[in-house]
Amino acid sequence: MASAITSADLTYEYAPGVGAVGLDLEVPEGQVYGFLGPNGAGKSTAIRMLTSLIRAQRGSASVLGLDPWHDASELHSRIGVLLSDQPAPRQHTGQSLLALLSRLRDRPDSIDRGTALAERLSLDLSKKGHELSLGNRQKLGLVTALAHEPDLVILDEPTNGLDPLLQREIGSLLREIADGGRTVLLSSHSLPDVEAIADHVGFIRDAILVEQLPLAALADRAVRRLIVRFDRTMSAADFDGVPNIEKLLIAADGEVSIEYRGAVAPVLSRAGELNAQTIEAHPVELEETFLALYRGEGAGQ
């Protein structure tokens, strides 16, 4: 698969171990790429070192083919971007700006599409940017950097104070952009948002990336659980030597949660051996597997 963004030992580092350090990302074409950490890990840092709002202090990074730096111009022709920081101007109101940004872009075509955005996001584009609440500048910052249609969108924490029905609309507008064959970088620290909707994701904690893996291959190495009813009290020795088993609760009516990473046959076998009354499986949750990353557990495993 082609990738619309590579970068090798990228970096812009404030102080030590502040910034970006020795990124080397893989954002694939058309999909949707969650960058994920904590606010202040270094996802603001990238995000302006990949759109050239800074200079790489070293190494290199290739945006649709791009340099960052030396084919600015080309680029931001052919990408949108939401800072997280971003203003809204405040004596232009969102038709004067779409406008303005359209002569600029030289899409006319972008005032169509941006008024219909507003449309879908519930936006007053007769309003100017200082009468704008924090929600509806960022609904504002959305329509600007997608109404032009470019190949990479990329946006930082782009649902920053808009409600819960907001998000689930933006996160279903950015998965039609990828499923259209364009490509979304997403930097966020909420991970139910990237979960919803990513195909891969980036892990970055401390200015260095950490870990980046398809969403399938990150849900493989979740932990699971079990509820298992028996007829008599179990005991830990029941589950000696089985594999895979990472916690084990035991009560005295005979259930038993286990919690085991990877394949579950062997769970249920012994299960099955010990004749199990009922097995209950609950749905696998990723976020305790994203926090591990966050908190600099599971890496590489």
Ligand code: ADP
Contents of the next structure:
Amino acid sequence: MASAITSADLTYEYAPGVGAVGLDLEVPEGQVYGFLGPNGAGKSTAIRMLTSLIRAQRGSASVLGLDPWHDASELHSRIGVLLSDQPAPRQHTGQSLLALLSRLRDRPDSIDRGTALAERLSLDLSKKGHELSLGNRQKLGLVTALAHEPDLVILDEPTNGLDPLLQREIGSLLREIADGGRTVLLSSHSLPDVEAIADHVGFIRDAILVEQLPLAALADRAVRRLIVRFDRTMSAADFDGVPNIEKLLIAADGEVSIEYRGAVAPVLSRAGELNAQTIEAHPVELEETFLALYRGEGAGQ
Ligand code: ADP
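Right, and the form predicted in complex with the named molecule of this protein, after the form predicted on its own?
Complete assembly follows, chain above in first position.
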């Protein structure tokens, strides 16, 4: 499969080991790639290198076949970017900003598309940047990143500060972009948010790319947790021989926390045989997934 982004040893260090170090990225074309890592992991630093904002100190990158530093202006006409700390121009309304960008990009069609996107996200384009709330500024950033139908969309924490309904809407929007054959790189510190829409995920921690893999492969590697309540106190022996269970925490009140990896079916069927009363699935924590990836076969790059 062709790649929209590749990099080899891509590095920018603010101080030794701080920033993004030795990244070998591979972002498949026509997919949503979730770029995951806790705050301070190096996601923005990597994105800044890929979008020509800072020049890599070492290594190389190819973004849509272009060198982000040397081919910056051509690249910018083909990508749409939303940075994590992107300010909204204070004195521009959404409308005037869309008009300005359409002229700069020589894409008159982008005004109508931007207007439709704003409607979809319930963004008022008649307001000036400084009148917009944080969430609405974020929406405006998205609209301007997407209006010219770029081949590649790079979004740094695009749903920060937005309510869950809107997050879902943006997720569908990004899914549609990838389903139409274009590529989305989406950074986030939240695995559940990204899991809902990504095809491929890359994990970065402490400036290092830990692992990148298709989402389907992550399902086999990530550790998940169920909290199951029974009508009596359970014992570890009750779960003997159940495949996929990694860890059990048994409380005296009948509650059992079950960490498992892979398919949930064997766990659910034993819980059913044991007359489980309630089951809650807990969101996977990014940190736990990192640990599972580090422990897992082939992890660590
Ligand atoms: P993320 O986007 O994953 O939150 P960043 O790429 O913003 O992470 O930051 C990676 C590391 O680089 C962090 O330790 C951060 O404090 C540091 N850093 C980011 N920008 C600068 C800067 N301009 N000067 C010095 N250190 C920076």
